[in-house]
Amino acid sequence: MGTGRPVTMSWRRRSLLAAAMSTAALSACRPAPSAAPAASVQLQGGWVGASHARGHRLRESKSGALPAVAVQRRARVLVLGAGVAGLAAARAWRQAGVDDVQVLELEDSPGGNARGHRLGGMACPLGAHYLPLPVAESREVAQWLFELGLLRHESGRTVPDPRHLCHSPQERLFIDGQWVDGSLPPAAPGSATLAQYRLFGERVAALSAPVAGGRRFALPAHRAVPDAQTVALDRQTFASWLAAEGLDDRRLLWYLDYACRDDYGAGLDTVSAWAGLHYFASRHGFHATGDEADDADAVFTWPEGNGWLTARLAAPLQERLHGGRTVLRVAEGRHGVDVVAWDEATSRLEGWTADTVICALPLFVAARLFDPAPPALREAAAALRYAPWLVANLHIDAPLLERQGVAPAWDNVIYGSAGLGYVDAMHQSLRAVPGATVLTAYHALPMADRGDLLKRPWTDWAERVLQDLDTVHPDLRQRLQRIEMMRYGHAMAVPVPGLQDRAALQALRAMRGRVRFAHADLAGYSVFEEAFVAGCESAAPRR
């Protein structure tokens, strides 16, 4: 989700982009007992995306010998995973002059956590659904956006194409019985809440100030200039830092917790203080008074979310993109890298040999592919914790009745809710009269719920989504036609304390041999820019 005024634009929920094979993340789940039956309302819908059985195939393959390979193929560069990092890697290698780039992807379609979907004839997202305007350090992203025509130079300024920016109203919050503009809870003039908003903004501004050689907080994070202060921030939780700073206003804490759950999949008592501050300091800061630049909260978005972007990354690959391939083994040899993958359509093993393999997979998955796994990979995978997510698309046949307050927005958040709100897929349309639409609701789940996400029936989870929205939309159930949900067992790495100082993550990013790693996991958290830049950097010359 993006933030609206008066808070500066943040960069949430595009973060659902750990690369492809995220469904494979369910392989570590242990089934939990079934919950009580869902409500008696007869819901229409179900799960979408690849079956978790594909991901479990990797786990099962470790318990015995594999059958004989049915077909052998070769590539100069083989990319494992067609999420944002994998697709960006394929693009970078082709730009470097390597035409023989092949990509293997677990799902039938590319995009990873940034894939699009269709429901009721309307496009909608299955995960990440917007992209903020890039900051200076995200130069590869900016260059690509210029190629797409989303950015252009005009009178010495960089100008976004307004046709692709989020339409107004962008964001609203339900609080105190009504909808208000923006997502930051309102604060009365002279109130203690407003004073704490300003104090937090001052702290962020101080940390955002330039230092010798760059900034303390940058996006991607490895382009920042760390110092003793940022190292100390990474070694404590965000909650502990806020308490030490005397920042304890309940509305501020709710907002910051919501922001962390939305971008990192976990709250301020779990993520590091570095991560909580990076959320604001790497971009445009935190503003409580609405005095930020006019375009500070501008975001690109489309009905299918960031599926619009990944579709354009994938389009040039054509027959080089091989969907429905579950990678089972990777082994580096003297003259190349051997990969074994299961073809889900033909139920047979494929063997691949490549000069270079780009492993654009979550690190906990990558660690299972190598025997033995490189020490840095084992250490990095063991250090990461992952957040499960649920994304629900709800097809409604007519606009919902409105409560008191501001008009419907693209992004709609409920104060105090366990969920993260919903976006309206048809908000970007130019239709004159509101009608049927798809609402995409997001839930970052506690890690303890991962087993239930696999075991419990889809109707239980649908009921959970509906109960979260019932308080603000009591007519939702009568308007609901169908609900389709995507579950991510290990959707994104959670930036817990200590990750930014992990030498293993830095070592994996620096590897330039026959096997290279490209994934947002290398940053210890998951956003579009981190994944895209990691993919681009994978094509750097061999050392």
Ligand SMILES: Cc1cc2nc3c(=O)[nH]c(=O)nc-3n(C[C@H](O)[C@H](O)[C@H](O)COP(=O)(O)OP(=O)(O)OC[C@H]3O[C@@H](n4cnc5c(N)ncnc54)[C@H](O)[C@@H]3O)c2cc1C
Second form
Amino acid sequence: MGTGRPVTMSWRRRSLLAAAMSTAALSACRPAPSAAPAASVQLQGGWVGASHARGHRLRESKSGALPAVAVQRRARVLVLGAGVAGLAAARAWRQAGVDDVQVLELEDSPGGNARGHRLGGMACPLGAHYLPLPVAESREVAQWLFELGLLRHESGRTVPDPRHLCHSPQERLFIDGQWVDGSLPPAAPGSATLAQYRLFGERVAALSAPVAGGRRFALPAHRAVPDAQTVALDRQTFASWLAAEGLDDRRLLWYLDYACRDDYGAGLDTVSAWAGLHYFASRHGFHATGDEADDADAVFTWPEGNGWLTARLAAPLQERLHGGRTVLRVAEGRHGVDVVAWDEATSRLEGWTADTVICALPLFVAARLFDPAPPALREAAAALRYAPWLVANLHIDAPLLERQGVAPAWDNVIYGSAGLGYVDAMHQSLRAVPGATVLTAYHALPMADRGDLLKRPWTDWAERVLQDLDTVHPDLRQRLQRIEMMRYGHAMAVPVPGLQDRAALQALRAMRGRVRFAHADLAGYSVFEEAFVAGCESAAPRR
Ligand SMILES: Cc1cc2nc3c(=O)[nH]c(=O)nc-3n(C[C@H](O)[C@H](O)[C@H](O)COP(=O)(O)OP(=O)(O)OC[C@H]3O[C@@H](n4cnc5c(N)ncnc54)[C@H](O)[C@@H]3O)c2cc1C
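Right, the form predicted alone is done; let's see the coordinates for the form predicted together with this ligand.
Starting with the chain above, the whole complex follows.
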């Protein structure tokens, strides 16, 4: 699971790279690992996260009348869902002076797709695991990072706290029998591949250039200035745009497909050209290996991934955060909004009435709560396609034998693999000698796999994860202590063609009545900045 950007080196990383290189030299001296898979050992582990029965309670409750509410409560603002958007919404309303903000969340702990986990005594991610340095339009994110001390002003510049930036080496790719630096496949000087890398980089640079009133690609996306070109890009797949541009190099296409699967949960045949280009153009461009690039591709990361961030968003809520509450109904009345939730701990229904409700839930869930759902919500939910994901945390008791090439990085990607690679939870630790760790492997799955993700035993999925990694780590099974996996049936909205143009999504974002919506789904794709800004905007005054 990569940050998906070609590697660039800052002074900070270069100095650390020297140390990493000596480890690489050492590892090259170790005996080559045996290619034969280890004798089969019974796997220890299982699924983590709330049982799917909770989510499905909503479906079941639709078919019959609900029992009587056992307890009735009131709130000025009630936020449904404690993902990044819900937590940011709660923070924004409290900053706006509303103290009585209560949050209902289906899982026992907050964070949504950006939750942390612990395995073998070590923190590790369950989902989202990095945050790039914010771009200009993500001003709410930047402001919060300043509050947290992750950013500071120094001689008129914005400077990140290097302790929270991903340490070097950030990424490596296994290709042609060895590990190489960065996630972009290497291209020889003068090769056709390098020429295509440069051509793609030029296309991205042209689209990134400022236009009257802002940029064509911004993050969050609704702060961009769309034009005929971006509208046309949204109407076709990325694959068809690349073909029309004559961009057909195998390595470039693999890399772009990987980047789309990594950020959007689906490949370049499925996502729009707008989305494929937005990935680079909204942030820091695309730079071919060896080309000039700055330090802007640095990312913040923590052992528990973005769980570090969501824990800090959730902390001030204390008893206002109600975990284990599955929201089943929302109905707007004359004097407020009525919400019914199932309390998993007491197995009884809780009724809430609030002046304002922030629906910070995936839109396909939100659409099932209302009877009838507002037309814009029905339309938006019907237009969204969700990618299922599998996240596997593998506790290993010692470092793995190394293949040829550069030293282990935070993010380790395998060329041509169906998976997205793995990140190392102990990468940010300052321990002198590598030891036990947790590797977090990511798989964005085809939509057709959703049923199997629910039905097939966890051991089948663990086997799939291990087989993907066997090619680079034949000794992994010997070192493996335990594997714990999180399955997301509807992990993220896939930015298919036509979504940016959807009036329904824009209408939901603009709603400023008693019921408001805040979720990454409003953008038609899912990243931290979209979710956070949607949460903040939910507290904007009524028009
Ligand atoms: C595996 C994975 C890796 C990712 N990696 C990154 C990354 O590295 N960087 C990045 O920027 N983004 C990443 N993302 C995208 C990530 O989804 C967003 O960054 C962000 O976390 C989305 O937040 P959200 O609040 O919009 O949605 P969600 O996280 O979906 O939050 C919705 C919340 O609503 C709750 N809920 C659902 N139904 C109900 C109900 N009926 N009642 C009560 N509560 C309910 C859910 O449990 C959840 O907590 C990743 C996503 C996944 C799935």
